[in-house]
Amino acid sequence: MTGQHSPVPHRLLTAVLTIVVPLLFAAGAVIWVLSFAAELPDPVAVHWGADGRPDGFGPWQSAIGMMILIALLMCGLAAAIGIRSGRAAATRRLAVFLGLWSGIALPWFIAGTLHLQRGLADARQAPDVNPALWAGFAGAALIAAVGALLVPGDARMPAADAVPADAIRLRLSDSEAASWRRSVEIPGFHWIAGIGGVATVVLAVLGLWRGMLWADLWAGTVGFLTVLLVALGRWRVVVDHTGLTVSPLISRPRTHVPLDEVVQAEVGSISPLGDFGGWGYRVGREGTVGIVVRSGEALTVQRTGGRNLAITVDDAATGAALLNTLADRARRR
């Protein structure tokens, strides 16, 4: 795809939100632990089992060191994504969310687990940490979402040139209206939804009936992952007089490419691992945003500003041809 050398906008803001702010949060957690480190047992609990009880022990300094290392690595990854590949606002927002969540969730969770051991003679007496885990991770996600909202959206960048003459087109007169709609979903979508739902109910019943804390924890985890996979496992792809629109069942994150920003649409083939490192809403080489739910045929769109897009979908040739035709028509008006 072309346009990969276009400059990435808002690099300074992205760096601040993916590195500076998250590491300030992490530093705050470290300072808090240092303020009561003398009151901690030796060794402290550094690992908990599924039942929320401690099952691993070590010096409190090792917990702090691991916290700092993971925060640095994750914030560095987020910054690399946002600064190097963030030509699209969606990519920068994803990077900011990852950086902020990483700098808050794990550091403050670890700090919280140490605070629970304050004044204990034996770390094996530490209470259940699962409530702190869920509260910390959810709070971090909320702050990260607010930070992502601070990222400016994409600037309007109408194309200056015509759609290339050799781009595939659909035969359509200027007086005709047309649209193209397809749905694409992860393989086994309905099985995942069904099995995940049943497993969540069974675990929840075990937790309530038998008082098994681990079952409650896994019910929440399986339920959350099932909802996430269902919400982002099926996408609608529409080409019409407004351009290209791609949205999941929950309608967010929605991606829209106006006709006047379409440089060229093509048909390609995608290998999820090779091209994007996995499945889902991804950022690939040169900052291309990928909505990848399977391997194979894909609609690829070169967009102005290097904000390129790829969607795995059937009948991509018709979608690409219609998008080129409508973009060409919009240029002539």
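Everything numeric in this text was worked out from a predicted model, so none of it was measured. Numbering follows the first chain given and starts at 1. The term rigid core refers to the maximal set of C-alpha atoms that superpose within 1.5 Å between the two forms. What changes on going to the form predicted together with its partner chain:
- Hinge assignment between the two forms, options W279, A138, G194, D154: the residue at the boundary between rigid parts is D154.
- When the larger part is held fixed by C-alpha superposition, the smaller rigid part is turned by 9 degrees between the two forms.
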The other form holds:
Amino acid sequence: MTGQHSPVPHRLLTAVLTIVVPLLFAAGAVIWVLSFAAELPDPVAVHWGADGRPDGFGPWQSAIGMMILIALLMCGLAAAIGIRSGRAAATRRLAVFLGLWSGIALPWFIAGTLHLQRGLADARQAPDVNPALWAGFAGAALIAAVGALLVPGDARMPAADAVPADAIRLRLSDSEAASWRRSVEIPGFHWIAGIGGVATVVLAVLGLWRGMLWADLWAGTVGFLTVLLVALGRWRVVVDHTGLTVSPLISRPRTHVPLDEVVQAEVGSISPLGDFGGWGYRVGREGTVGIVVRSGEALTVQRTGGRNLAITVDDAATGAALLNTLADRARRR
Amino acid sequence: MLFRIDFAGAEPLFRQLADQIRAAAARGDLRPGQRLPSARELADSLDISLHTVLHAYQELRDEGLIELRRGRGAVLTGAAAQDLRQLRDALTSAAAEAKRRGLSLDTTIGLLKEAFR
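Could I see the form predicted together with its partner chain next, after the form predicted on its own?
All chains and molecules follow, beginning with the one already shown.
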């Protein structure tokens, strides 16, 4: 992949959103804890078992200190990604989401568990912290999503050079129009959707009917993960006269590369853990945005401004060839 | 799959489209239960009129290859599962033989039409 020498735009804003704002949120959590620290038991509960009962204890200072340290490391990583390789708006958005989420969720979760222990004589009486965990994580995700939306979009950057002569092409006469469309999904997509949906309903009914709180909490967890997997587990990839368009079932986040911004399209191979650290909508090396639902064949696109994109999809050779061919045609106009 | 339309082609556009979907089903690229793009999306994507795509889809529905459902779009039926490999092999060798003898495509299609009667 090329483009490491293209400038990275909006560095200041990225730094503010990945470091400064999360630090303010972390400081807020500390100030909140300080306001009721005198009423905390000593030691406090710092770890809970699977049954929701506390099983680890320690001083409150080290509990929140440790979490803030982890949050700072995550924010530093997010800032490094966004500032060093945030050439594409999607890369900057993902970095901002990671930074904001870590900086808010981790300190505020710990602050929440401490707040639940306020006024207790003995930390062994500490209540279940699952509600605090989910409220903290979901609230942080919401704020992080808003932050990601504040990131400016991609600037228009038409390519100056022709598509390289050795790039793969498709035989397409000037009187022809073509549209390549594929969908790609995580293996077992329908099974996951079906089993996850049924499990959610069963757990929710059990929880409401029998009044079992744990069942309701599990229904929420399983339901949330199922919705996430269904929403981001299946993507549609289209190459046509408008360029390349990739979108999930819920149609956002949508990625569009206009033909005149295509430097070159190729066929690649993706190892999800090795190249992107996992599956989903992710950032990989050099800020490459990856839409990764499985391992193997992928359509990789070099876009102007050093913005790189990779999508796991079958028959990527046809998609890449058509994209290069249509990009040629757009250059001639 | 790859849809392509030749504006300079002899065949009408809706037929070019229908032929490709038939061929893709015969090759096994399209399977029963698989959904075709909505007529509106495909028309926009190929920069042709919605009417052309609907015409092609209606022809395929009349043949029983697809089902058109309100809100769900066009879905390949069980008829698309037919194994046409033998027929394709036979036609490939027929085409090779026609080329060897220097026959034009039109003449060859004429012979095929005759054989169909």
